[in-house]
Every structure is written in structure tokens, then in C-alpha cells.
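Taking the form predicted alone, here's one chain by itself in C-alpha cells.
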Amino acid sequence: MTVTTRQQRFDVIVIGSGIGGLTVAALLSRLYRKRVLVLEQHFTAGGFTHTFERQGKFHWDVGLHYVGDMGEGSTGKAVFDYITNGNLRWHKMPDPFEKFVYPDFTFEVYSDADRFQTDLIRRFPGEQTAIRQYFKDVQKAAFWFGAHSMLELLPVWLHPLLRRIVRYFGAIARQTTQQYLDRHFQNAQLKALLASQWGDYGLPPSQSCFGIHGLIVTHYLKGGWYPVGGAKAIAQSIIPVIEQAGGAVITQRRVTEILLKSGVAVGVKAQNTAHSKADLETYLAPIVVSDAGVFNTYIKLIPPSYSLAERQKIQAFPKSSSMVTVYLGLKIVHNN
């Protein structure tokens, strides 16, 4: 999409077209009819929801494997229905929707929390009491995470009461996943099995918060769903909602600076990554939303000349773990 001079002023600019950036853009477009510009440095919008292919026959999703909480009447589906104007459909994965494979045992997971619990007790009968408590505790831990995240959005007069509730559930949620498992379970196989989903949130049990673990576990208790048309269908369904309100999603635009005036964001400068020698482009808006992460936003995009008290703390904050993903296309050879 080519942006002319008169199109370079929008109501809102969103940096990054990951699911967070696209969701914000779609909500502002639908709720407030804002003209939102989304700038993405990659040549494909969607972040971890986009797909790619090689040789016309190998197809991969870069990040999405399945999504929980997409059944009829669920909060997750209601949100996606709203930001896609009902144009994204979901297919429920058949049972068993998940299988944990270890060198000495295999465990299948069905989309029913009661069966999941019963199957665990059947395999590890000596841990029955702890297993039943685990299913209660992951719910409490997930509640803590949600309540803690929402606290500042609620009326101030509710904060004293809610903070006491958050602290109560936080005693379970703030410990590491390994601490919880070691305190409640004896069987090493069972502990490994219950921690199997740590790849979904990126940190091993010794480093992960049990609140995050609980959030992931409860998210999939009713099974997994996959978007019809593949992961790319998510962005393809959201972008028209943004465009219908007069906004745009432009790829191959790397934001290099957030423009400030009297300490207030007023726009951004961006580099066309397809033409690195081209002049920087300027886009203006009274609101700028960054989906590029705290470090990139405050250290790389806000000019060093701007006095930012938190800059040193952000720079000193431990960096997150990274990983490399290899996508393999396999050829089956039939020997006659």
C-alpha cells in the first residue's frame, strides 16, 4: 500500500502487527471509529500468526499451534468474533488433542478437565490427593494473574479490598512452578508430565511463575482449537476491520523513532525496509501505541535526549530467553 502525503496523518499509530498490535488497532477501529495506522517491519503482517511456504509444498505456521477457550460462548471466541467482525472461524481439534511423549511413557490429554484429572489419578494412584489439589490450585493461580493484571483498571475505592484478595491467591501463584511441584508431588514422572507445557510460556519450571503456569494449564482444560484457513487467517480477518474505519496496515516499515513534542508522542519516523536508501517517512498521530516491547520502545525508539527516569532500570533489567526454531520439510522415500 502506498501512502500519499494527505494519508500520513492518522488518529492512532500502532508499532508492530503482532496479535497485540492488531487487537488494539481493531478495538479502536470498531469501538471509536479511529483511523489507525499499523506499521510492521516484516514483509508479512501478523507476527507469530503468519505462515510461510517453501517450494510450493512445505507450509509452516511460525508460532501458532493451537488456541484454547474458543468454544461457543467463551470469552476468547467473543473477543475474536468482535475484532474480526465474525469472519474468523475455528475448528476444534479431535481428542486426544495433546500427547506428551517421554522416553519411558506416553500420556494423552482429552478436552475434558475431569477426564484429565481421572486419567492422571489412574496412572499415579498414590498421588491422588495432590492431583486433586493441583487442579484447584492452577485455577487459583490463573485467577491471581488475571486479577493482578486488571487491578489498576478498576475504581480506586476497590483497590484495598482487591489487593487483599490478590495477595491471598498470590501466595500460591508467585512461587516457581518447580517449587510448587516439589512441595506437592513425589513421583518424578508426574512432575515432568505436569510441567510439560512450559514450552508454551518459555521458561523451565525452575524459573517460571506458577501463576503463568496456571494460566496456560487452565486455558487448555477444554481442549484446543485451530483457525480455519491456518494461522494467517487471523491477521487476514482483522486487517479489513482496521481498513473499514479508514486505517491501514503497512508492512516493510521499521519504526526508527517516536516523535515527541513537549514530552508527548505526536508521531513516528519509519524506514522502508524494502528500499533502505529511501528517505525516512514521517507519520503523525496524537496517540502512539507500541507493540514492540518495553526495551525496544523506551531504549531504541524514544530519543536519548528525552529525560526518562526509568531508562537505566530498563537497561539493567534481565533480558528474556531467546530460542531458534528450525522448520523442516521431510521427503518420504518409498523403497520398492
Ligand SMILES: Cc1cc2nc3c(=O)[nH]c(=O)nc-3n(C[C@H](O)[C@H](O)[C@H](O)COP(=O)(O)OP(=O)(O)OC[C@H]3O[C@@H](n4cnc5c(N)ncnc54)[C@H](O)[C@@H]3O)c2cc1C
Second form
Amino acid sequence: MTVTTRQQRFDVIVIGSGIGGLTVAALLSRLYRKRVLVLEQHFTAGGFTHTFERQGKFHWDVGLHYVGDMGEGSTGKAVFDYITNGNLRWHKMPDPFEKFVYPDFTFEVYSDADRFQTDLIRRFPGEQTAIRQYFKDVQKAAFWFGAHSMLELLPVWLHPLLRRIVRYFGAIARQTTQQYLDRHFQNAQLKALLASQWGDYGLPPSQSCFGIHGLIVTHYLKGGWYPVGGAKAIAQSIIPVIEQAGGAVITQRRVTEILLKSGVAVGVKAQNTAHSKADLETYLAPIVVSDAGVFNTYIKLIPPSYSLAERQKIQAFPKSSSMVTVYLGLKIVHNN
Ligand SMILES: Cc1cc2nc3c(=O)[nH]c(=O)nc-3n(C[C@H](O)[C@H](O)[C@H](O)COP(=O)(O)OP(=O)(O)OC[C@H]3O[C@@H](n4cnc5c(N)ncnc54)[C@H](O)[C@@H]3O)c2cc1C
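Swap state to the form predicted in complex with the ligand from the form predicted alone:
Full assembly next; the chain just shown is listed first.
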């Protein structure tokens, strides 16, 4: 197959236009005035934040339900303000913003951590001490996740100290959510209630890491927000920031290979997904960032001829559960 090389020069290529890819692209555009090219295989940018409609009357967000940490003064809001140049507004969800519905009871969650705790204690007074401890432990677990993720980014001289901190908090965070709940609580209803948000991270308590559970729980302690204009407003407000710095977001381009020269990424090959018979295109840039996931990046996009120590480990990593989402449009039938 012929390969066409695109002449336009970019400083960075980002594979995939999910929120991860768009955030990296916008940060590089604003902080360092880099010309960033984002290549997206789908015909709409945004990854799990994109939306679609049918028949002009049914509209679906493919992923987003709510985002935490978007109040004034929060880090999340500051990051979004920066990458959208202040062009994305957030609507706070009304209280109670979350409702856990079980066959024999319902529990409403308000956007106030103290109230969440008090409401739990009122309902399960015998477990008061464990409930108070739980609210401290989810913070510790979330801190562990942050420290663990930051470890490699910080100067090497800080690593020994940080490793000790990570190990200390890891004692709480590295157990499964079920282990934590079984060790601290007696009441089965309360355990179910506290595990309710597992749908947000996709694994049941017996398989999920308490560190991730803590991260999600603390993320929503102040409530939930939704982007004004729907999830699509996220990509719509980030893309102009990338373009203003001379970058571009091109959809319908599936990256098929990361090009390497002497072990260094120098560009990508991409397929135009609108024309499967079209020539492969080559895009060159001295930096390539992938938002296509670890498996796709290391196993599918980096050629097998390039030896990678991590490849075997990644291949052996257990696959997570598959998920199918059905988007329903409901017709309301009025009797009488
Ligand atoms: C059903 C569902 C509901 C969710 N609800 C929420 C919520 O309410 N709140 C919340 O905070 N989070 C929620 N999430 C999680 C959140 O949406 C995701 O964590 C986040 O959007 C992931 O972003 P990402 O950039 O990592 O990946 P993605 O959004 O998956 O983006 C990756 C992009 O890369 C593209 N790509 C992959 N391979 C290639 C290739 N070879 N060439 C070119 N492009 C490629 C893909 O098409 C995709 O657009 C939800 C997720 C799901 C699935």
C-alpha cells in the first residue's frame, strides 16, 4: 500500500481525542505553545465524552453522567478552566445528587460530606465509629493513588521518601474494597450501600482496589457537576485552544503504527477510516503521546520488531470485563 506523508509540521502528535488526549494537547498548546496534532479514529472527537443523536430528537452522551470536584476554587475546575480557556461552564446537580436504590431501602446522598456521614450514622447508629473511620480511610486511599501516580514524575531524590509514604498508605489502599468493608463493618446493608458507587469504576467490591474506591468516593463528596451543553461541550471548548496554537484535531484517522527511528518515536502511520482503500498517511513529529490505552499502544501500535521489556507483562495482564451499552429512546404513550 502507498503511504502519503503529510507536510504540515507539528511538534507533538496525540493518538486519540478522549479527555486524556485533549487535555495533554491543550496543556502543551497553552503552556509551551506547541503545535499539537490530535488524530482520532472516530468521526466525532471526544472519546467517551462524545455525544450522538438519532432522528433529530434522541440525544445520548456515550459516557458522562457527572463529574466531581468542579466547585469554585477546586483543582478540577481550575484545570478545566485552563484547558478550555474558561469557555466551559458547569452546572451543579441538585441535591440529593445521587440515590442508591435497593429492593428494601433507598438512600439519598447530598453534596456535603458531613451530611453524608451523619445520614449514614443516623441509619446505622451501631456502626458509628467504623463510619467515621471510613471517611478518613477513603481520603487516605485517594491520597495513596495520587502519590503512587506522581512517584515517577517527581525528582529522583524525593523517591525514597515518597515510596515510604506510598507504602504506608498502601496498607489501606491495596486491599480489595470487599476486604476493607468486611474488616470494618457488620451490617450487610451498610456494606452494600458503601459499595454502591462501584458502577463508576466498573469492578465489583471483591475485585476492586480500595485505593480506586477511595478515589471515586472522595471525588464526589462535594457533589456532581455536568457540563452546560452536554458532554460534547468538553471537546468543543478544548479544540479551539489547540487550534489557536497552530495545532489541529483530525477525525477519521486510525493510527496503525507508531514510527520509530533508533528507538525514538518520530511519527505515526494512519488510516483514513472514511476511505478504507485510501493510502496510509504518515504524520511526523518529534514527540508522540498515546491516549489509545496501554494495550493498544504497546501491543498494537509499537511494531513487534522493537523489543520492549513490558510487552510480555502487558500481554499477560488479565483482561477486564467487556461492557455493552444500549442507548434507548423511549416513546411516551399517553392513555386517555
Ligand atoms: C459508560 C461510561 C460512563 C462513564 N461515566 C463517567 C462519569 O459519569 N463521570 C466521569 O468522570 N467519568 C465517567 N466515565 C469514565 C470516563 O468517561 C473515561 O474515564 C474517560 O472519558 C476516558 O478518557 P480517555 O481519554 O482515557 O479515553 P477515551 O475516552 O476512551 O479516548 C480514547 C480515544 O482514542 C481513540 N483511539 C483509540 N485507538 C486509536 C487509534 N489507533 N487511532 C486513533 N484514535 C484512537 C478512541 O476512538 C477514543 O476516542 C464513564 C465511562 C463509561 C464507559
